[in-house]
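The data below hold one chain only, encoded as structure tokens and taken in the form predicted alone.
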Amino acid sequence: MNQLTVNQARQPESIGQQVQLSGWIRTRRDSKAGFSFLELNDGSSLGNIQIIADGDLPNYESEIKRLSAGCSVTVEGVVQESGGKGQATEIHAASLTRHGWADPEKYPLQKKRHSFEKLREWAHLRPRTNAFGAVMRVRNRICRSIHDFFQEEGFLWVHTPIITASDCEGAGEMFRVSTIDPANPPRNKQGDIDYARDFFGRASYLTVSGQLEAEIYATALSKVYTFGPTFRAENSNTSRHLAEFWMVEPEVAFNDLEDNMALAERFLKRIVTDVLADCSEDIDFFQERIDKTTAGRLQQLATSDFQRVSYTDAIEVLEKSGQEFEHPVVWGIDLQSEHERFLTEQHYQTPVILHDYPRGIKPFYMKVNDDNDSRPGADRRTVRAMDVLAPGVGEIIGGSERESRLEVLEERMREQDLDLDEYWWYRELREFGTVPHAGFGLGLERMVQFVTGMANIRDAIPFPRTPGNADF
């Protein structure tokens, strides 16, 4: 007897096999002829498999006719060709073992559709719904594609620390890691909390990015990537922000901005191509139930050439668009989602890579261009930054060529009021065999949003962490 998943048993090549399946009941329908139709799902696919349970099974009256949505069972039987519409196979049960009941009076996931907001309250049960099962299968496929892509391109996966003393973005929105008793903290002579007496001997935080540590390994191993959880203590309750999210960050020695843009385009196309090939049933579901543009958007990204546009040219396009934006457009602003979506969805109608941003809105580590605007009063120096914008979500990748000149790096750090001594090791990378290098970051949940069409990023991660919410 073969132990199969529901997805395997649904395939025509399984016909004739004696199999065992385990999963959860979705529906039960009793026939007047003395048998029951059961729909079984185990999470391996969007679709269920139909189980035909005859009335002569020994536990038919005592258990099978009491089964309801959420009950867990194991079924043994023969896979047969199905005469039903929309299904290739069905199983005629030789035996059915019930493992757990789910009282229909109490089980929350009934036939009616629940809002995604409501389902977040049931994060322990929402994976059993069609939508969230599909999201997690797609998320899994994306993660596998990320590793496949970089491994095949000769990258090494580097595990960068989750606990760190450095702030990659210089924004200060970090979660502190401490063993100090908040009711009785040690104080220094100035009356401030003395973090020198904390566990790590200094103030420490949850990481916002593994980039700086990845640069260490790129300057020794040439091509590396990080992939792990990152954290932002940003008090933002929007559909685009999480306090805990996953990032993949490649870093490549001897790459410049052009190489970086080419890598990012190749990377995104690989992910989308894999998802279209392996998750077609789930993509059809998102197309039908979540976002009618899903399939077309993915096909477009997989097959089109990304438009490369300088920040300055993009500002000119926006200024001449005639659109009334909520956030006024002027050179030097940090582009908002409405600007990014106009560029990708209306003007260029394709994914766009914006590059060469104003230095004043970008972090200290981005390489400075030699492009000062000579007009009186103008300051338009830019850095070798890039953002990949995708239709439907806006920015999906952010990256840059890194500043490899020590004197320029230190100037930028002073501009942003950073303590140079705190970054002594990062500065030394520019003293000992410095090289041009570049990298970028992709937020996994943003990518899941793009692929699935889910409107809220809280529905792209198993257990969302947001201000005031750390349940489950």
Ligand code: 4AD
Second form
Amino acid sequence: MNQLTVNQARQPESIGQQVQLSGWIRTRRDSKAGFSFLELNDGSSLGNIQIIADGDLPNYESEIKRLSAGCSVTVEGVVQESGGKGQATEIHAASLTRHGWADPEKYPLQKKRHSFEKLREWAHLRPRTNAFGAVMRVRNRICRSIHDFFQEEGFLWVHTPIITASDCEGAGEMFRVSTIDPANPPRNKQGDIDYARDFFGRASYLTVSGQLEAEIYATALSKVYTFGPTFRAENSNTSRHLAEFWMVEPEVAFNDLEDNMALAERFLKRIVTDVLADCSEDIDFFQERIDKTTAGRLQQLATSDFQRVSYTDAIEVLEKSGQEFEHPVVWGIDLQSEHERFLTEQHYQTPVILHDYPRGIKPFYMKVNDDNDSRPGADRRTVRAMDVLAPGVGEIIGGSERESRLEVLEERMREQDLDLDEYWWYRELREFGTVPHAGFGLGLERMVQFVTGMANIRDAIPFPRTPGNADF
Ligand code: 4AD
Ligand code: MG
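Alongside the form predicted alone that was just displayed, please also present the structure of the form predicted together with this ligand.
After this comes the whole thing, all chains and molecules, with the earlier chain placed first.
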């Protein structure tokens, strides 16, 4: 007796095998001739397997004829070639064990389609739907590709801390981690809460990015990446922002911005190529049910060259576009989603890498361009930043070459009112054996959105955390 997944049992190679399968019933249909068809799914694939249960099974009347959507069962039987349309195999049940009922009066996932908003309220049941099963299989495949890509390229996976004292992005969007009793906090002489007496002996937070710590390891082990949850206490209720999201961040010693752009492009192509090869059934589903442009968008990313455009040139394109943007375009602004999407979806119609952004809108760690730099868009007003913009999503990757010159780094920290002492170890990386280096961060959920076409980022992660929402 082989224990197979539904996906395995659906393959023609399994025909003739005596198997055991377990999962959840999707539908039951009774034939007048005294037997029943059951559709079984266990999450291993989008497609179900059809079980044929004969009327002479001992529990046919007492159990099988009462099975409904959501009931859990184990079936034993032989895989046979199916005469039915759209399926290679079916199982003729020799026995069926019921594990749990799901009262059709109460079980919410009945045949009728539910909105994604509604399904978010049932985050404990939504993985049993076709759409969420597909999202999770694709998300898993993306994660595997991420590790495969970096491991094959000789990167080391470094586990950077989740609790930290440093604000990498300098945006003050951190969640505090504290065990102080809010009703009775210790106070210092000025009457402020005294975090020196908190759990870690100082103010500490959930990390917004593992980059600064990844730089420590890159400047010793050369090629590293971090991959884990990151947190942002920004109050943005958009379809592209989460308060808790997963980010993968490679950091490479001796790379400059050009190397960084090339790495990002190869990396995204690899992920998409793997998903296309291994998740075709799920991608067909997204194409048909979620977004008709999905397959074309993936093919395009996998095969075409990304367009590289300096921020300065992009501003000119936007100014000359004749579009009415909600946020007016002028050199120096932080690009909004509407600008990014215009560039990648309408103007260039391909993934775009924007580079060399104004220094005033970017974090302290990005390398400042020299005045005499002849590269397009590069002058002392700009930093060696890059954002990758993808059709349908906008910014999917943000990164830069890092400032490796101690004096310039310190000048930038002063410019941004940062406390230099707080970053003493980061500055020492420039004092001792400094090297050019570069890296970037890919938001996993934005990548899942890009690949699946899911419109809302809350549906690209199992348990979304957004302002006002931390259920489950
Ligand atoms: O552009 P960001 O803020 O860059 C960094 O954090 C750098 N330290 C990365 C690095 O160079 N190592 O974030 C990187 C990516 C964005 O491009 C976006 O895909 C994603 O992280 N991201 C978010 N995803 C979901 N919800 C949010 N609130 C996000 N903020 C950023
Ligand atoms: Mg960014």
